[in-house]
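This document starts with one chain, in the form predicted on its own, laid out as structure tokens.
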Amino acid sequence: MNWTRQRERGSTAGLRLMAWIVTRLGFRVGYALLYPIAAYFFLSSSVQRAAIRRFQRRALGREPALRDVFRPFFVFSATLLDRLFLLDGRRRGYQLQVVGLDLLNERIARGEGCILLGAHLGSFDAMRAVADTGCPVEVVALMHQNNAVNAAAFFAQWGPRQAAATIPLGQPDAMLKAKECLERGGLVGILADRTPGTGKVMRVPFLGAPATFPLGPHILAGVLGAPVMIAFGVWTGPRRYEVHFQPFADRIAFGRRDRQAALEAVTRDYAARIERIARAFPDNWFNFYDFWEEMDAR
């Protein structure tokens, strides 16, 4: 099953309840409630459990224990809790360890716009929190939002400034807005691991088996002509994150004659980078669906 056809779980009412709890009772109570919340979603979806088990089996190189399979459900819940605080500007008590920021700052100092390629690994809000501590340039995110309408609407209301810095993919002016941001020397983030259901895709090796990756983000990066870095922020404990920036390409270029080969090479490189991150932080994998497209056939 493609992730775009997977029913959104949770509700706006549930998010509002959690927001009320953390606002009135604080982080510790909210964090304690994560265990029953994560357990509910873990126990109530056999499909998502099976998908995570397949991922964990490949990432860990062994048969995962029940705890291994539960961890991504819990960590995902923890990042949603943190999102309520980070979007509200309440960063007191949070520890953000940043790796590779000097490389990104070199780009910024030269006035170069930069594309940040990420994945559904960890928290994009952790990277935004780094930007909020003193990034001198504009930061926007290109994102698919059709599969999580309720959550997107809630968080847009909760953090309107960050919502304004999000460009929904699929809109006619999305590329134009991204280009304008880069021309101003800004940063454009895009998650490049999920296929949107339409558009060009390619199957490349990922954790020992072919998986489908979208070509759109790489084509977009080539059209925009900006430097590209891999960026991700992983949850490492209560209120603790590691944010990483890694060089990927000075420019992504596709010639007419070798276009397909160049696309395959950049997609393979991206998948290999994400594979290393997934192995290092398997509990931060938030693709709760059949990533290798093999479950429907069984």
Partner chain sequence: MGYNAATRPGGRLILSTVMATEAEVAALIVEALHLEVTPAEIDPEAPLFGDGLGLDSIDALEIALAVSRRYGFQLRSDDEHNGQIFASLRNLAAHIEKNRAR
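Provide the structure of the form predicted in complex with its partner chain, given the form predicted on its own shown above.
Shown next is a single chain and nothing more.
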């Protein structure tokens, strides 16, 4: 089952309650409440549990214990709690350790724009919080909007400025907007691990078995000749994040004839890189769905 067809878990009532709690009662109470909240989602989401189990068997190389399977549910809830603070600009008490910022700054200084490829691994808000601390150029994020619409609407209200820096995928001019941002020397963030279910995709090896990855982000980089870096922000403890910027490709070049082969090479590279990061930070893997498309065909 593709993630776009998986029902959105939880309602905005839960998010509203959490927002009320953190506004009135602060981080510590919010954090303590993460245990029952994560436990609720853990216990009531059997499909998601099974999906995480499959990921962990491959990433950990052993049969995961129950507490292993619980961890991503907890860490994901923690990043949602932090999103409420970070979107609101309440950075006090947070420690964002940044690795590889020099490389990104070099790119920015060259004024040629840069594509930041991420994955549903860790916190997008931690990355954005780093960008907000004095990034001299425009930062936008290309986002699928067809899943979790209620949550998206809620967070758009909570952080209108960040929502405004989001380009919804699905409109014909989404990639034109990305192109124009790059031409202005800006940064374009894209999560390149989920496919919208149709369109330009490729199956490449990921943690030992083929999984489907989108080609769109790499085509964007290729046709524009834009440099690409890998970016992700992982949760490492309460209000602790490690935000990484890593080199990926100076320029993805493909001609008309070798286009498919070049796209396959770069998609394999991306999957291999995400594989390494997922093994290093398995608790931050937030693809709570049938990533290898194997659960329907038992």
